[in-house]
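In structure tokens, the next block holds one chain alone, the form predicted alone.
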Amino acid sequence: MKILNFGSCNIDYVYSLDHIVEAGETEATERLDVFPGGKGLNQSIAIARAGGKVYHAGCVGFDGNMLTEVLEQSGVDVSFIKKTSEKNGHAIIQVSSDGENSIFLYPGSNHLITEDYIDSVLENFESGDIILLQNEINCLDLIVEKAYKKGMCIVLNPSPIDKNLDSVDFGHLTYIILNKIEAKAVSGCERLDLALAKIEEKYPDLKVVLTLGQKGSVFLDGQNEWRQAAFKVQAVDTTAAGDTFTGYFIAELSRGAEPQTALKTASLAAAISVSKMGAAPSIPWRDEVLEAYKTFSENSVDERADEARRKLDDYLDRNLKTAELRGLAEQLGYSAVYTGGYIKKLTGRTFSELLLDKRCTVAAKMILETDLSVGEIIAAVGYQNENFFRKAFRQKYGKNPLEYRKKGVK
């Protein structure tokens, strides 16, 4: 079984600044760092370091030699990479002294893929081989269509989420690996449980791998559901966690591992990656992961706490306008006093703070997607004191409701 990763290779230009540059402003940078990047490159490195034999396909520019070198150093086969005379895809990243960042992407060579090139690559693979894809290249829908006709096992990490995914036939996928934000975007459902149910309903043969950060990961195949707790680790940089997880999961599948085993190994590899700085440099080798099994411990899964969180989310969704602590307490079966303390311990915020945040979030969505007046929206989410709500809204979004409607999210 071969693994083909048809994906992006980026150059990340990271500028260290005192603050993020605003429109019309000029600021001298304190430092420039250049790193290899791109979800495709990171995931190929993860597969190779996990012991998988992976071929990387994609286009690099005249300035992309460092990218093929990094891939080769990790054991990735780069014989299918197409070199172009165009500039390589890259990211311009501003990082302020307080850790904030601003990023814009130039697709460059990553969007120079043609049908002829796709055919020339896929003719080297056959039914049952794995093809891994992300949404940082062009012709994604065409690659899926052609790989499906060949009978390949198609794995998609739908990141970044954008309109290009609309043309992809998800019914042709074998696996989809996504986080909770992507799950909600793909399904159109805000509640995670409904999002998963919607995906399963629409694509009954699709195997879903959901990553939940500190809450672990979930595998669903229409009949079975397996959950993997996260591993305890002191995180310093989460940049490559998702790509590390994806790469290791694919590598485990290629060697015939059961989903539970693949989830566990991928989760541990991702935990190791977040304990180190950088993207590609933080991806561990398989020997390091196997050794870590002896020392890393899984976070205990508090089923009572998980159930309380689900009931809290469900209660706020269903009773947004009339929600009160006493009503939640009835749902949980506790006294109001105990429920208030328990929710604070569970989430780090009071019930009132959670309710206000939820109402602001729903109001913001209504402001952008409906023609209702601000007053009508405030009433719809449960407030009669408009001044109080307007103040809370500005604290959360940095704009009053009318400014938010005109400018959206900056």
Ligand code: RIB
Contents of the next structure:
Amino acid sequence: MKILNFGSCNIDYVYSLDHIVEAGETEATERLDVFPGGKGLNQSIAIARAGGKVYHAGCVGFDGNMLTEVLEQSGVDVSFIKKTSEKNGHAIIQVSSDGENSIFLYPGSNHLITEDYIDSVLENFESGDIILLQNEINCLDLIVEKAYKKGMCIVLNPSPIDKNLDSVDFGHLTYIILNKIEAKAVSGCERLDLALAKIEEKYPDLKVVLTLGQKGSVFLDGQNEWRQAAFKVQAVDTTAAGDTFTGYFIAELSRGAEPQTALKTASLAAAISVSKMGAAPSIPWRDEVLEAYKTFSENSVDERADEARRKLDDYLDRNLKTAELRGLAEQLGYSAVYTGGYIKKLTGRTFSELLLDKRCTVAAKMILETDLSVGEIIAAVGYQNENFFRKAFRQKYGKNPLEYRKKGVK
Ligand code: RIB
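Alternate state requested, the form predicted in complex with ligand RIB (shown: the form predicted alone):
Shown next: the complete complex, the earlier chain at its head.
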């Protein structure tokens, strides 16, 4: 099985700044670095450094020699790359002191892909081979169509999100690797849990890998849901973290790893890339990743559990009357199904039981501290069915609300 990455190559102009410049603001930079980059190039390098054999296709400009050089030095096969007389695509990247970035792109040579060129590349590949794509080249829809006809396994990282993706048939993809913002854009749903459900409903055969930054990553294939915590790291520059993750994930899968293992290795590689400046230069080699297993720790289960408990309490406090599992799932960044199971595991109780308990506690306080009638209090905490609430209240406090008020239990 061969891996072809049909994608962009950019020259990245990276400006280090205190903070990302806002509209109307001017900030002087103290440092400019010029790095090889582009989502395509970064992902090819990640695959190769992860030990995978990858062919890169795409167009470089007259000024793009350093890009093919770094690809070759990383072990990428560059024989399908087309050299053009146009200016190479480039990216202007601001990196803030806390490692966040902001990017704009000039496509240049990356938008010189033609149908003949696509055909000349694809004729070297066959059914079952993997083709990896991002959204920084033109003719994306055509490449997907042709790769699909050949029976290739198509992996799309729909980044950056823009209208070019509208013409791409997502039903032809095998994998999609995307972040939270991209998942919302692709599905048209603002809530992440609904976004994932929508993608699953529209494309039932599509395998989805969702990256959630500090919250880790998730793999969903319709039947299974695997989660991986992020690894702790001091962020220097987050540029290409997603590309490193994608490249490593594909390389791991292609060597036969289970999705759970692929997620873990990809997460660790991405964490290492975040600790270094630049796009391509920050992508680690496999040896470094394997070595890092000994020193890097995942966000511990305890920390995640504490954070989830805090978020659960906070969510119930702020949404007592309207609380629902899906709303909490959105806050946690998980699907509703996963959240339900997770909360049960974390607390030993279901979300509904916890909500009922919280409502009883708040109602008990109101009974003692206000003059509102019991009916008003029941409505204020979110119940229409008074009998249901009274029964639950009695179970928790051993008396009904009026007795509770009369006895002035503190
Ligand atoms: O994903 C990071 C990349 O996005 C940068 O290297 C830049 O070129 C942009 O394409």
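Take the two forms, superpose them, and find the largest set of C-alpha atoms that agree within 1.5 Å; that set is the rigid core. Numbering follows the first chain given and starts at 1. The structure presented is a predicted model; accordingly, all values stated were derived computationally and were not measured.
**Student:** 2 Å or more on the CA of Asn65 between these two forms, with the rigid core superposed, yes or no?
**Tutor:** No, Asn65 moves less than 2 Å.
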